[in-house]
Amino acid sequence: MSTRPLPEPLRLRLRLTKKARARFLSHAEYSRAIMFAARRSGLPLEFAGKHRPRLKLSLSPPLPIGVESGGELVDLSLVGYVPAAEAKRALSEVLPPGIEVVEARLMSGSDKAVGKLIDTAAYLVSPPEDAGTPRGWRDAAVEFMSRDSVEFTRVQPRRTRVVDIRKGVHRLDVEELEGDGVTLALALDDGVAGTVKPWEVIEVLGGMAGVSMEVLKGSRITREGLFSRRGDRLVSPMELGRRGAAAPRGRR
């Protein structure tokens, strides 16, 4: 792969899928798969540390195991210029099944890392067709969003605590499908400021709709995208930063 040295590192931002069998990878396993592929791709990657060099990268927030995604985000730091299309092709050739590069963009190395930009995740949830009624789900959504607080008991390995998840739910829409099915569209806190997990909302909402968690375990969840809130707008980190700021002359 032909590259040109740079006066300062260049950021390569990627939007990736995590589907099929790859959705069962843990966050650590997913991260390792990307790092191995990046090393095999031949890209001019930047490493940190002298004795045990590690690849410099920034990842989007962890995705719950079993949840599919079409919009995971990763930043890689490059020490040589490579066109975004060429970088996308090189990575696509070595990534494992289920992980695919959807979009690649070159940015200035001084731009904020993607892991520090994300604060909101958008999900689509498809409960089983026999899980409640469209009216029951709509009424539950109205009740949920009308409350000032919604308590949820969050059980974690080291502690159990009651948290208010209402303030972390920014969107909750119910779309009725043909027959008796529904799709739930959620926009939830997901980033350095805090995280609300989709299963937490589903469990509470299902209780309001009279649907047991046992039935809801058959729901299909997809993380549709990751965003930064700008007032009332959700902006993709793929659109933030200075596009191509560090590209050498004649190679933009």
The other form holds:
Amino acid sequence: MSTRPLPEPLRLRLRLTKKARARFLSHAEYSRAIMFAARRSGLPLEFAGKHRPRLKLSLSPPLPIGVESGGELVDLSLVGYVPAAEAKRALSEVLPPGIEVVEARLMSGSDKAVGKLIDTAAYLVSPPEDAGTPRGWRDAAVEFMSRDSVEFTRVQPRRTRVVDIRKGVHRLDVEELEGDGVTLALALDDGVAGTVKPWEVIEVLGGMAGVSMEVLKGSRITREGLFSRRGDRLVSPMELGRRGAAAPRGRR
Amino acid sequence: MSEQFPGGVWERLEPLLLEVERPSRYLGGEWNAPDIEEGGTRVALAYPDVYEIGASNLGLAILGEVVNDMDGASSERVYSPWFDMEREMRTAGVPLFTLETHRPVSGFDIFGITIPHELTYTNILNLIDLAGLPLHARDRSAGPLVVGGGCGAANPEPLAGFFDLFALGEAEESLPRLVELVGLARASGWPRDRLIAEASRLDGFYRPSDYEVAYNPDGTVRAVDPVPGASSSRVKTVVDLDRWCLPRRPVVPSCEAVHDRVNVELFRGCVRGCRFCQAGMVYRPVRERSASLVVGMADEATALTGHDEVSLCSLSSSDYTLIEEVADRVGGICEDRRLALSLPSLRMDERSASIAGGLAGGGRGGLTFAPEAATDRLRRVINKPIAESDMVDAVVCAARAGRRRVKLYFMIGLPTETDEDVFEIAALVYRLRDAVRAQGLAPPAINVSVSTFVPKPHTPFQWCAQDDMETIRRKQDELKSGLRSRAVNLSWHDAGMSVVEGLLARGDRRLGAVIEDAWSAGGRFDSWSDHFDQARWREACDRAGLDPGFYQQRERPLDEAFPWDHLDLGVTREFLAGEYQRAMRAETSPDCRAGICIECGACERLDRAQVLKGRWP
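And the form predicted together with its partner chain, for comparison with the form predicted on its own?
Okay, now the whole complex, with that chain kicking things off.
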């Protein structure tokens, strides 16, 4: 792709999906898929390192394996000008199935990278229809949010410890569906400020609503968006710096 | 998407994916993965190890494209499921499936399994079993033809009972003929037996049941005779590399694979004549690919995959006659696209080191050389007569090019080896380091990797004994005490694995029962040190009443009949015997690229001439 050289690199910010089969990719595999696609796209990419060139990119915080998302964010650095729509088209042609470009935007290279911006993730959780009652879920949500602290035993490969997940939960709404089911809308710490995983909240909440983890395993979880908190507003990094548009997405 | 294919297992597989480590191993749908059309002759090509190992295999990538380029045929990939997935599949009753359409392998027409090395034998049996097919060829009356191939087919005899056919040599041309025959068989309504019989008459195919083995009272082979009416076709096939510029669109593995780069073959075959090396004997004659085709393949494959590294590969890449030109042209492409270029398998001399030292992105990692033996005498025995001054030049050159690591491969247990030869490994490593210092350069870190010699069929050392466990361990201990320097890092092969490899490498059909026993006792992934269990193999030999030492530690008389004698891979037994005798006298043999034919037999028997694109120095 022939382009005009730039005095300083531009930031190409992309919003991507990670759906269908791509939801089974680990974070490292997903990031690999994007780097390979970026090289295939022919975009004028910026590389770091002299001997062993490495593609410069910044990714939003890892998505748990198996969870679908419509709002993953990636920053690539461009050393030549390409219109955002053209960059979107070039990448769309070379991304593997399940990873699609929803939105692309050019920003100044001096803007903060997504990896350093994001602190909040919005999730939608749909437990199996027969798991608990709407009333049970609502009561559990009220109880959860009214507590000062909620302890959770976090098991990690190298250590197990008890953490307080309450402060990392910024929103917990129960929406009733037609029939008997509910959808839980969560806004959780994710990224620079620490991470609370959706499964951790579901496990505690399920315990309060009297639904076992065995049943809850069948829940469908999607990550709806990634945000930066500004006071009590959630701002999408896609909108940052855009005039009159600090849209509080994820708050319906 | 495989969900659309009737009979696929995706819906049953999907819930299992969250129960296993690395679900990406089973997903398929990678970039450049072929689109499969329904119908036609269906081929499943399997690598008997886990996805990230098998995905790097060049042979299967080539053959997959060969079949997918045919009209009315398609090829899909299969890998061994890891322990966790095997457990889930067996519990849920999910049979072995392909990655492209997730259809059960049992419904395919051809089930091709490559045989990379001896320690995959249990995984091969596991693949056949997971596919839901009877393990023994004689018990199969339906289902796909189970066909073995790859370098392990040089002596397929221990696996003879499990395969319907073996492909000998390079299958770019023979596999399409088999695929066409399968189509004809279906159109003509041939029964399975008739199809296998007809297939055994194709060039490059060997049906093991066409031969009967008789044994002497002392356990040695008396004769391997064709049964009445058997085909005499058991000569390997070779191809012209300029006609087969594949793979064109390599599949991009969804996770990091062992050789995570674009691999472009420079040439096949090697006539350096190292006497321990099976590949150097069975892939003859040398056939180089044209430089412009190599450059074109590197150009296209990097653009189509997005890989960040290109490797120009062969059995000895610096021996390619136009290596300077190709390294320069491919290096230019790499510089433009910010890719790294690597040249594995370098001869240990200054010329090779200076070519490799100047490659694009060369700052990464080190250079690897294989002196194999530390004394001049032993290097003459194995016919790898590299002068020590050349080794010094290579290491100095690497240090001067700024390489911070040099890896050296040595072997212990080579024929005629003495204690001095083993001690000298440490001494040579230190001499090389000191030579770099003497030039006023910072010596690179030296990684010394010591493997254990395993005598292989179709090599001049097929008559030799292999060291026993105790001897291997003693030599490894000597090395460990000899190489205690912070700048030198020593690694070695598990002695037990080498012994089992040695047992199977020159095995006969009686070892089939041993492999089956080791597999039933839970043997899987034997080449993974965490999962290898020598006791399983020892017990299996005991139960079969076979002495592993008979196969592994016995020096064979020159006139002993071997289980693989009836398979013609080009080089003649007379040539190998002559080389064996020269080895025992520490006499070297020349490289025939210099112009003097040493009558190995490959060109005449396979009716192929050596192909060089430039001048041999």
